[in-house]
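In the form predicted alone, a lone chain appears below as structure tokens.
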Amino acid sequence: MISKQKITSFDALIIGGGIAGGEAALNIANTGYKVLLIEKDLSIGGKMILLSKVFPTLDCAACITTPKVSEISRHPNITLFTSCEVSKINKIDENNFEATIIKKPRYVVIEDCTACQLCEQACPVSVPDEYQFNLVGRKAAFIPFSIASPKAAAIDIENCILCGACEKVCPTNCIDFTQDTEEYQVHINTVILATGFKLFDPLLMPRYGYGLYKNVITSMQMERELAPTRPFNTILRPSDGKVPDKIAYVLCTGSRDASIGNPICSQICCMYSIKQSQLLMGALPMADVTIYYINIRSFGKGFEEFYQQAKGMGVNFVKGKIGKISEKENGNLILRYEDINENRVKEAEHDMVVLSVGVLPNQDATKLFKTDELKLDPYKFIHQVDSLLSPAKTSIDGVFVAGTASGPMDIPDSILFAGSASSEAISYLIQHK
């Protein structure tokens, strides 16, 4: 059951919580400005609430984060809705849509929730923590990470017996299982949409072994696995628990490779490798990290004095590409590759192997729009009109870009361009008083 209801105006809707979203956010609420930020996620913050560190400067990216999704929270101009999606906007003339919002059940009322954790620790279910990326499990009745904003408990209705061990044990009884969908109509001058990407399916390649061999991780999972708020006390190979050893990492994976459909280069894989490289050096002195790569590019500021500091620290690269991977009795794994500067094929083993998974669209966006067309460029990202005036403006008037959505770039780009969102629709809501 669906119960609808509408709610007042907004100056500007958001679409997506991550960095580029609340950046853009903040910006137009600190102008004064009524915004409507929608995340479909449990907690605002995206992907880059999960990271490790950031490069080329190691900044702990909790550090970062956590501060400004806290601000985003209690920002007096902020409303916050997260378990939510937009169905479809429609413009009904300038400076005026009209957006349709789906909120879903969280099962918890999020005022009264404590983060107390009791419901996790009775709750008999276990499922696979998908912001782990699966490498550990979580309960059914479950805070999503100990970092989350808003930091409450959901109740993951599709996994729950409803055995009523959370409610019992619920001191503030915020646990409500009568909780329905929401539909909101809600009145907006302008939309920016901050949808982000979606990282390639190791899958479509199996070649590589992904899901097929344990130890054969993706780029976010070892990201996990080095984080502060890690699920293991140090660098794990699922198979047996042991400590690695031998790391290989494989670079552009789902990037650069027009037969899975994604000719470009994702700019941001080169980079986060070496900066996992590093840190894999510190947290594990006495292992050996190599690097398959095509090309190394290191293009921003800074990107090639790291990539000399990862070889001056022992990472060794090997420039060649990377034919197929396969797996020994004991868990170690074989990779066959294409030696470049020697011109010949050759194998190596290791015991642990990362695939530095690249970026593609998010087409989520290109759904919402029913009365105007919502161009793409060649890639399928949103297509910039003029990326070198105005990168933040699409194909539909008083409807803006930021960060990702527009096209691969690395953390500093995506706030920079989130600027960009703001101040192109702050402009327009003056424009249209």
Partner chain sequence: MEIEKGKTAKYLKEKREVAQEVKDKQKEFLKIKKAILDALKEDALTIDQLTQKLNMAKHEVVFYLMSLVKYGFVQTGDVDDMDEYFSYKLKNNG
Second form
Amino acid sequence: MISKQKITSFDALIIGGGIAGGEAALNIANTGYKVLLIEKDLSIGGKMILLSKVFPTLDCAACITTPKVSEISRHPNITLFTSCEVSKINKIDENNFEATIIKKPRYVVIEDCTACQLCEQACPVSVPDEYQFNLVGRKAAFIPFSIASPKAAAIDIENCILCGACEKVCPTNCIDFTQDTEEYQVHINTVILATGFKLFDPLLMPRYGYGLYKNVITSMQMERELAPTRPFNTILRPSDGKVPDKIAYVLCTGSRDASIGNPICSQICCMYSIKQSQLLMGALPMADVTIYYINIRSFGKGFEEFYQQAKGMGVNFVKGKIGKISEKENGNLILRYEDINENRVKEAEHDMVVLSVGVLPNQDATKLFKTDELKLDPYKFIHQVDSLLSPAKTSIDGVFVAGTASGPMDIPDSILFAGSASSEAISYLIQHK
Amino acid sequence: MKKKIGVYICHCGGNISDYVDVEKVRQAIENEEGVSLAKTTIFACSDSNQKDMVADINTNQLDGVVVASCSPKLHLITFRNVCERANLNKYNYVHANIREQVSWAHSDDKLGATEKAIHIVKAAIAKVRYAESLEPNKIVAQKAVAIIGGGVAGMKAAIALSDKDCPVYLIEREFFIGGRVAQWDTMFTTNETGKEVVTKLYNNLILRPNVTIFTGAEVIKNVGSIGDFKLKVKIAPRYIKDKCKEGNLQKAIDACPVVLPDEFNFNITTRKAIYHNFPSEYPQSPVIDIKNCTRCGKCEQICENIDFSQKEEILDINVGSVLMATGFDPYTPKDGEFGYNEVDNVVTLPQFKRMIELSDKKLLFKEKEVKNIAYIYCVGSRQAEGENTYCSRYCCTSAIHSSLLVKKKFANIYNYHFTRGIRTYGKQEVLYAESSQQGDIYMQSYEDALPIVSRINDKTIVKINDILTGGKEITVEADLIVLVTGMVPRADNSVGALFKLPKGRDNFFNEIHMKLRPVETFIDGVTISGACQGPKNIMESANSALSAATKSYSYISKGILETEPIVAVVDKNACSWCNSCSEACPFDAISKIEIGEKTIASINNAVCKGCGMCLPVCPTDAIDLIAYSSKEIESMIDSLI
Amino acid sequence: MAEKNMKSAKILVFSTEKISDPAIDMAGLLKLHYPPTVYTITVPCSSGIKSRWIMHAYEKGFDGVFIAADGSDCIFGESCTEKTGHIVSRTHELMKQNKIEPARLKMAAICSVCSESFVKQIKSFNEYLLKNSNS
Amino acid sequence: MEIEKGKTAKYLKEKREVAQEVKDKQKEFLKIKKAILDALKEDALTIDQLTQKLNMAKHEVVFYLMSLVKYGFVQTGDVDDMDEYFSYKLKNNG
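Based on the form predicted alone presented above, generate the structure block for the form predicted together with its partner chain.
Everything in the complex follows now, all chains and molecules, and the chain you saw is the first one.
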């Protein structure tokens, strides 16, 4: 059953509550315009809020995202919808768009939830925690993560056994299983697409053994192991809970590889791997960290210095292409690789391997537009019609793109891009008033 | 004196708590005089903690708040806002820096770090005890922005601001608009030429009544600050009358006997003392290079539009914000650096780009046809010995793009790339793939053994030990060597000094925080964009220019700006007017007034910038700065010992 | 505390909000270590420091005072360097009158990225103070 | 039908069936939870020791044990002499 609701109009619709969408929302709202920010997940903050520390300054990601998400959630000009998806956008005329928004039930009244976690304790279900990239479990009644915004519980209805234990203990009666999907029609004058990116799924490269060998993990999983809200008490390998002491990074996993359909460079993997290597050296002073790379792309402000700093700390950089990874009985991994320096094939043993997975397009936004075509570039990112001078412009007038929805980029570039998209959107609103 | 102070000590998710025993700090300060609440928190800046703080302030009627966390440059404003939301005047908030100046600085000494954190929090408590509620000064913001630099970044920012109905002054030092991009031929990714891009922007700009463009113009003085910058702009004459017709001017140019290296073409060609940059340049009027003009009068005889009586003008402009877009200089190699200026056929990448554009049919260098081209990468970047340790970001892509272009335009070209690892990040990677597929040869040098350029028997040879072939020594005979030079800050960046803009370790202008405040500077009201902040390609420059425009606009869009109410105050009883303070004040904020029998100093709050220069010169110690009074500073000192 | 003093001297640093304090922050960011008995009080401009504050610090037991001055980068104008210099010489006079070794007050211009220079200056000041204490 | 707050699960139960797979997984979790907690009653154990005692795959023991740490049933004990493996014990003696 879907209830239909008509709600008031907004000046700008921003799709995606990650760092780019959030930044754009704040910029536009601060100029006095009404913004509707739509996030499909339970919390805003995107991928960044789940990171440990960020290069090249090693600020904790939370220190940068939490004040922003907090500002977003209380901004008088921003209406925030989480657990929502835009199902279609019709362009009626020049600066008039109509969007249909589907709000999935959270089964919790956000305003009433105090995040006391009693429901979490009471819930008898345990399933893999997607916010910890499946390294530990979570309950079916759960708060996504400790710095989530809104910080409120949610019910994972797919895994819920409807025992009712959560609502019995809830002190504010905020759990409500009668909630249903809702649909909204919204009128807006401009749209910003900040739908972000998808991480490469290393299951598509069976030769690295991800999924099969438990000690082959993705960089996002390592990111969680290093974060303050980490799944384990320290860095552990998932196969047997051992503290690793010989960790390898495989760069360009799913990037610069036409054979898996992604010929471009993901722009961030070198740097986040170098950052993780520095954090690992700090967390496990006795550990060896080796980074297998093709080229190190430390191109941004302060990046080259950061790379040199990692070398100085003793991180081992090996110019080499990984052919195959195999597992030993004790869970250690044998990396067969072409050592480019020595021009021969070699093998090395590590007790944990981190796949530095690349950035892929999120194609969610492409299906939205019914009346106009949202063009994509050859790599399926949102096409920039004037990529040199107006990078935020898309093939639809009045629809702008920000952040990684148009291609791989790091956090500073995403934030600048969001500033750029908000400038275009504000100009568009002023010019079409 | 405050009686109900709330203190929050932040773990910063380990950044602090890994080195500072935050619980010990909490215990050490919870019984300090006036402290009624002392908590630790994993992330003080998180939404949930901010909400808790608001609730704490309300339920406990706190009258002062201290958060001990990261540097105040990051989150002072965050926590001031928390206080405001709890209806506590934000000046009752004091920030203690126990991350940058404690946990990180003393990560080698946990006991020492904890001890220091305790003292620093105590000092913050001492300061907050004396804190007073204050109202910010409100000033009228001039609704106009000065953009310094008329390159792509400056022009984009000008359009963005003009679109927002904000008047713009675009101030370009050169006589022609367009900056570095005007000098480029086709560009990745769109294959538009630099000229096309500049033309597009210029044609858009000149239609706008709220944009004023100055060329040959330099800011020579700046007085004032955010909301009200008063700039003096010096405009050099072109010595050509407005609205002149081309016809005779070209003859005048032809007649000019002075021949000079043409900087627009990076000195690979020459120009006259009366000159154009290129036929479709903007503004479409030549200029006389008066420094090199011999005043022979030949041009005047031919063309009636020459006017040597034109004088330099000084204009006063008044703006609310200044947006810097002054760009970069290409690195100039030192004599002998990879054969530069010593071996004949060594050019820089910018020179090479001009050569490609200016050559027709055959690529000639000093009359000889060029076939083998060697590119040496990272010249002036990633220097192990030298001041530029950074990567210049754009040059790998730019060099590869040029190498593809030269191959397309001319026959029989062979490209040899002497790299230090190609950095065609993102979608630029496809260029590198295309170049490799076309048979370009890529080699990579060891970090400690860069390629060597030498001249042997009239031949120019590049030698490398190539990583990609297992360290094999490879030599290439090259007709032309292209030094892939990076970006460096403008040699003459004096306009930055005029605004006191801080520079980073790389000597480019520095932002406050790369992620939180990426286009703002420590100088309120001045934003930075484009390559003056660090190497960027055109798309990145456009993004940062638009970001900076958004920020500059936000300062002035409301017409009213709030500034810190931190001003000097005079103790009427102690003051006996001696003029010392007024002499010390750099802003003329102090004058004398008569109160009854007595003459004392009076501070003009609207003009006082709160520097405190008047404080130490007062013989009777009659002046204090709000929030930095002697009682506050001295009680902080008492707590620190 | 006395035992601590054997290891490192107690130094009070006056830094400035926009120029030298960012440099001291960056020293932390770069993990450039210096003695933890170095404490900072931040003021808007180094030319606004009162001699009585410096004297107060010695009175309360600080071994040294270091003024991390704005130098020519000062946002309040070029006169800052000269004025800060005057504060130092006036304070030196006061110190002599109170039989305090003038070398226990030091000033250096610290620009907004002078982190290494700050740490170097502080370390040598600390060594000097340690050598000349207990006398 | 008026639905009482705090007892809304019943309402949804009428409209939506819980998949058998979900029920099975929940039962399995409870079983493993009990087994791990029982095994730790006597003594603190390493993952290796737990694996032998429970006859489970090691990586599964890691996953479930870490979840129980997160849920507050188990806590991390000491690390061995080689700094490689931690032992785990019941929190507050169960």
